[in-house]
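Below, in structure tokens: the form predicted on its own, a single chain.
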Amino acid sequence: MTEVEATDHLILEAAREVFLKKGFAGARMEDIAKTAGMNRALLHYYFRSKRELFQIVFDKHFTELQSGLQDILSSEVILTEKIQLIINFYLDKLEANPDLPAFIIQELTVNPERLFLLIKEKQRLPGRTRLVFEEQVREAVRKGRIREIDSRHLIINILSLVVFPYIGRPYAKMFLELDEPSYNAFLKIRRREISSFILKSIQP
């Protein structure tokens, strides 16, 4: 790695913990460069403005979730273990990075189109995938083995159940009356809790 590449990645982390915990609107240029330990003058060199290095971090951030979750939908597993390497992939994103569902829906409601325009760029469309695991749902439920269900109901099921522990963070710590550390054993409980829920509601 080049000392150019290494300052980029070095920026980048520094920019991703930052976004993460304030997001766009509440990070400075400013704490961005004290992060990765350097002068603003030195980060504006690198990256013009706060935009583009937002926009490089969700992108990365986005693209991850949107093609690891297509890459499983559209995989040859079986469905009961294809939902279990659903909710797997989130929860090992979500762990690595707790403050991401909360960084990636601000965006989305403030410049939804950008979305849209990522998919598009990166040749991602969701359709494409999905129809393979409405196909997989309705096999399962001709040959019994599940009951009756709607896959785009089952899909945000299990997405709902993985992310709002997340996204609700602070109103479940308090609901539940968890401090930190509690509530990150609780989490990893609510794993198998999670894909035990999912496969019981879908039984015959």
Contents of the next structure:
Protein chains: 2
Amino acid sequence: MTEVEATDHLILEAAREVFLKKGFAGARMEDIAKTAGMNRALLHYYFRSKRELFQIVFDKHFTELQSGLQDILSSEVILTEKIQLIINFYLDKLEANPDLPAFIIQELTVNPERLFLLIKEKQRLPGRTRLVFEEQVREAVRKGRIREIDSRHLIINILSLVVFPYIGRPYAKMFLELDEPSYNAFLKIRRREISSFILKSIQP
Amino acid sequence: MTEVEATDHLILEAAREVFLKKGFAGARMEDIAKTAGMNRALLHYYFRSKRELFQIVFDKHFTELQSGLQDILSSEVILTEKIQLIINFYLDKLEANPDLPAFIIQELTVNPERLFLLIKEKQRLPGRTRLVFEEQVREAVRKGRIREIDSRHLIINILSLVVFPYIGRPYAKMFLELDEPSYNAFLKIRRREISSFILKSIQP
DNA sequence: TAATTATTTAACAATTTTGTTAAACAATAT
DNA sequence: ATATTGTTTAACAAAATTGTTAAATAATTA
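Okay, that was the form predicted on its own. Show me the form predicted in complex with a further copy of the same chain next.
Shown next: the complete complex, the earlier chain at its head.
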């Protein structure tokens, strides 16, 4: 890695940290610079503007999440295993980046058009891979391996159970009266809880 | 309602609309004024500052949600019915204010200290009411009416399934390839889906 | 070592946004 | 009808923030 690439990376890491915590409007270039251990001038020497920096960070994380999910959805494993894979994939990502969902959701709420641009760019519509999953669920229902359920609700249920405790962390912490380490421990245990919850709920 | 009260209300409604869409940092006093059909000068004639306006809006919504949930949790109805009540209470609130959870979560993420102030102020800790629910779940488990489950996971599961489709609306819409009306229809159907999902998952 | 490249400093311009003010005007109440 | 209160206009001050620039300095590379 050359120095330029190293600095590039340093800045993007700092930008990720600040944007994830504060969102676009709340983030300050000054904070990003300080987090990266430098000054604003150098930031602009490497990246034209706040917007550009933000888009790089956002697109990277979003695409990673999205393509990871699609890979799993379209993979050739049995349904229960696939559900496990989705849960584990997301929870691994979230343990590493707890603020990620709040960041993505906030930007998509303020700026929903971005989604369509991003998806067109990547030339990969969710539909195709979702249909594979849809068919798989229908077949499992037909064969009586799981109860009658709409695959769209199933996938949203999975995402909900996995993602909400991270998006809603401050609320949940308060409600359960747990401090940071206890809440993290709670989330660790929860990994198994989610699996059994989901699998139980789709039993025939 | 006097004129003053009417204008007060008008401004707070406008503030609610703009803050819910844009968050604190993203909201503009100019937007709030225009939404209320007036100008910035009058806004400041009624409310000292953006912060003050925001706090009123935030506190009102948060307290409403919180005390509503606590009333239900501590009420004297059987567990399955209580779960239904929670689901319906939240979904009703969310249908009326779809942006509410994103708004609350975003502010709590940026500004977690606020929670403690708010809760101290209201003199109503979540613990007490949560313990009622906790005991109720334990009893149901003991009597074999539901499977072994930690009440904390149960309540987080309920909140997840109910709230996530609203917080994650832009993402879910894209993923399911639904337009606004179709997604709203999906959410309507989902009300029943959530109940059966939860109840199924806690069967003995 | 000389030349090139990366980084800091410090000042500044431009923009955006919040908040204030005074004066004029409109509406309402006494 | 007059006094009070509510509202608009328009200008402005203050602050915060982004982005630029030139010159000095440090680090790397040829």
